[in-house]
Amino acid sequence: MDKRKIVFAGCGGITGAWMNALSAFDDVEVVGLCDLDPERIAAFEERWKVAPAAKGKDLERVIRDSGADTVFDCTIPEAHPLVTLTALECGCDVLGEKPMAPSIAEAKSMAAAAKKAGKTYAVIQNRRYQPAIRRFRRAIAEADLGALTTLDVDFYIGAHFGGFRAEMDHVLLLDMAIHTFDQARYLSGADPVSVFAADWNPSGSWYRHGAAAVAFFEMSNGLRFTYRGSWCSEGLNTSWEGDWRAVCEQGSIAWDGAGDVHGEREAGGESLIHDFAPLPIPDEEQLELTGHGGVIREFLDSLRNGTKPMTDCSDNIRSIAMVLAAVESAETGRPVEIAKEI
C-alpha cells in the first residue's frame, strides 16, 4: 500500500491528538516538520521518534524537499489561511485544525483554492467523531416526534490554557464554539441563516477578552438554535461536547455531553400538563476509531477512494460562518445575515 507523504506544519502541543491517532495507520509517513521555532521541531522529532526528510520555517521549501503529497495543518488559526494556500499550490491535499480562517473572505479563498487545485481540504471537526453525539443525533432522528423545532446547548468550563488564548480577542466564540456550532448542524441536518450574539468577560476571568457568549441563531427549516457558554465557570462544569436538549413537534430529547441521552413524548391527557412517556434510545454506536483518529481515517480513505470527507471545506465554511457571523454581531450588536454569504 502506498503511503501517503506528511507534512507537520506546526510542531506545537496539538500535534499529539494527531500523532496518538497516526499510531494505529499503516499507510502514511511523516516526511516533514515545518515551524517557526527550530525548537518544537526538535521536541517533536524527540517525542515521536521521526526523522524527516526536510524540515524547517519554510514551508514550500519543506514539502518540496520531503516530496510530501500532504499537509496537516496544526498552526494557530491565523496562520491556516497562509498554510493551506501554500499547501494547495504545492500540489498537496490539506487537513488542518479548526476553524477555517479568521475571515470568511478567507475561508472562501481556502475552499476556492481547494476546488481549483483539484485536491482535498477538510478540517477536524473531532466531536463528530463521538459515539455519544451519533446516539443523540439517531435518537433525534428515529424518536418519530415531529419536526424538531428548537435545538439548546449550554458550555460551561473553567479553562486554564494561557498561551495565546489567553490573549485572544472573542476567545469562546473563535478558538472553541466553532466545535458546539458545528456539532448543531450534525445533529440537526440544518444550515445557518442568521444569528444575534453576545460576548463579555466577566469578573474574575483569566482571559483578556469575550470569554463568556450567548447566541441565537436562525436555522434553515425553521429551526432555532441557541447557545450559553463561558470558558472562564468555576465550578457545575458541563463536558467539553455540552450539555444539550433537542425540542422536537411532540417530546423532547437530552443529552448531557458524556453517556447520558433520555427523552419524553406527549401522551395525552387533559390536564394542563399533559402526560409523557419515556422514549427509547438507541444503543451507543461502536467506532473503530473516534476523536482525531475517525477524522484523519475518514480523509486518508477519502483521497484513496475519491469521496469527499464529511468535514470537506465545502461543508465545514458553513460552521465558520456562523462563529464569525457571531463575532460580528457582538462587536456590532445586531443581528447579522449568514445564508447570503455562504
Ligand SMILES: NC(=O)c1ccc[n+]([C@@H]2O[C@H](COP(=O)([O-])OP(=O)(O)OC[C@H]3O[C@@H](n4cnc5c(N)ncnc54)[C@H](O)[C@@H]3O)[C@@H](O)[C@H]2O)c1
Given for the second form:
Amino acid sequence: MDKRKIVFAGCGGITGAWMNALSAFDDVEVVGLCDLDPERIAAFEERWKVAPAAKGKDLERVIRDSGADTVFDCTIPEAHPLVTLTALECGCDVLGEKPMAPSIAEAKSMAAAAKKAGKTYAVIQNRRYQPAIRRFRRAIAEADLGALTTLDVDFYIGAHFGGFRAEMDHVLLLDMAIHTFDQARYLSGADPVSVFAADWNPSGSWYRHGAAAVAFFEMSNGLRFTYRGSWCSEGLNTSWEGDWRAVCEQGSIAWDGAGDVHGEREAGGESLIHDFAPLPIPDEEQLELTGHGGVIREFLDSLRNGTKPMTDCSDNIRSIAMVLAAVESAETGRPVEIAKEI
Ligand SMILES: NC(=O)c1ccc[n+]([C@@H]2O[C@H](COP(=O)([O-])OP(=O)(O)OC[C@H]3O[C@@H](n4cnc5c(N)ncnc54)[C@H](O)[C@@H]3O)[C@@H](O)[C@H]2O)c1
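Given the form predicted alone, state the structure of the form predicted in complex with the named molecule.
Once more the chain from above appears, this time first in line as the rest of the complex follows.
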C-alpha cells in the first residue's frame, strides 16, 4: 500500500494525540520533523522512536529533503498561516491544528491557496468525533420537537497551561472557543450571521489577556447561540465539551458534555407551567475511531477517494469566522456581522 509521507511541523504537546492516533494506521510514515526548537525534535524522536529522513527549522527544506507529500501542522496558532502556505506551495496536502489562523484575511488566503494548489487543507476539530456529541446531535435531530430556536453553552475550566497560552491575546476565544463554536455549528447545522461579544481578564487570572468571555450569536434559520466561558474559574468545572441546552419549539434537551443527555417534551396542561414527558434519547453511536484519530482517518481517506473532509478549510473557515468576529466585537464593543460568502 502507498503510504502518505508525513512531516510534522511543530513537535510539541499536542503531537502526542496525533502520534497515538497514527499508531493504528498502516498507511502513513513520518519522514520529517520541523520545529524551531531542536530539543522538541529530539524529544519527539526519542518518545516515538522515529528516524526522520530530514529534520530542522526550515519547513521547505525538510519537505524537500524528506520527499513528503503531507504536512501535519501542530505549531502554535500564529504560525499556522505561514506553515500551511509553505506546505501547500511545496505541493503537500495539510491537516492542521485548530485554530485555522489569527485573522480572517489569513484564513481566506490559506483557503484560496489550497484551492489554487488543488490540495486539501483541513483542520482538526476532534470534538466532532466523540460518541457523546453525536448522541446529543441525533437527540436534537430526531426528537421531533419543532425548530431548534436556542442553543446555550457554559464552559468553565480553570486550566493552568503556562506556555504560549499564558501570553496570548484573547486566549479563551482564540485558543478554546473555536472548539465550542464549531460544536455549535456541528450540532445545529446552522451558520453564523452576527455576534455581540465581550472578553476580559478577571482578577486573579493567571493569563495575560481574555481568559473569560461571553458571546451572543445570531445564526442562520433564526437560531440564537449563547456562550459563557472561563479558563480561570476555580471549582465546579464543566467538561471540556461544555454544558449544553438545546431549546426547541416543543421541548428542550440538555447535554453535560460527557455521558448525560436528557430532555423533556411539552405534554399539555392548563396551568401556568405545562406538563412534560421525558424524551427518549438515542443510544451512543459506536465509533471505531474517536477524537484526533477520527479526523485524521477521514482526512487520509478523503485524499485517497478525492472527497472533501467534513473539516475542510472551505467549511471550517465559518467556525474560525465566529471566533474572529467575536474577538472584533470584544475589541470594538459593537455587534459584528459575519459575511455570508465566507
Ligand atoms: N485539538 C485539540 O484538542 C488541541 C489541544 C491542545 C492544543 N491544540 C493546538 O495545537 C497547537 C499546538 O499546541 P501545543 O499545546 O502542542 O503547543 P506547544 O507549545 O507544546 O508546541 C508547539 C510547537 O510548535 C513549535 N513552533 C512554533 N512556531 C513554529 C514554526 N513556525 N515552525 C515550526 N515549529 C514551530 C514550537 O517550538 C513548539 O515546539 C495549537 O494550535 C493548539 O491550539 C489543539
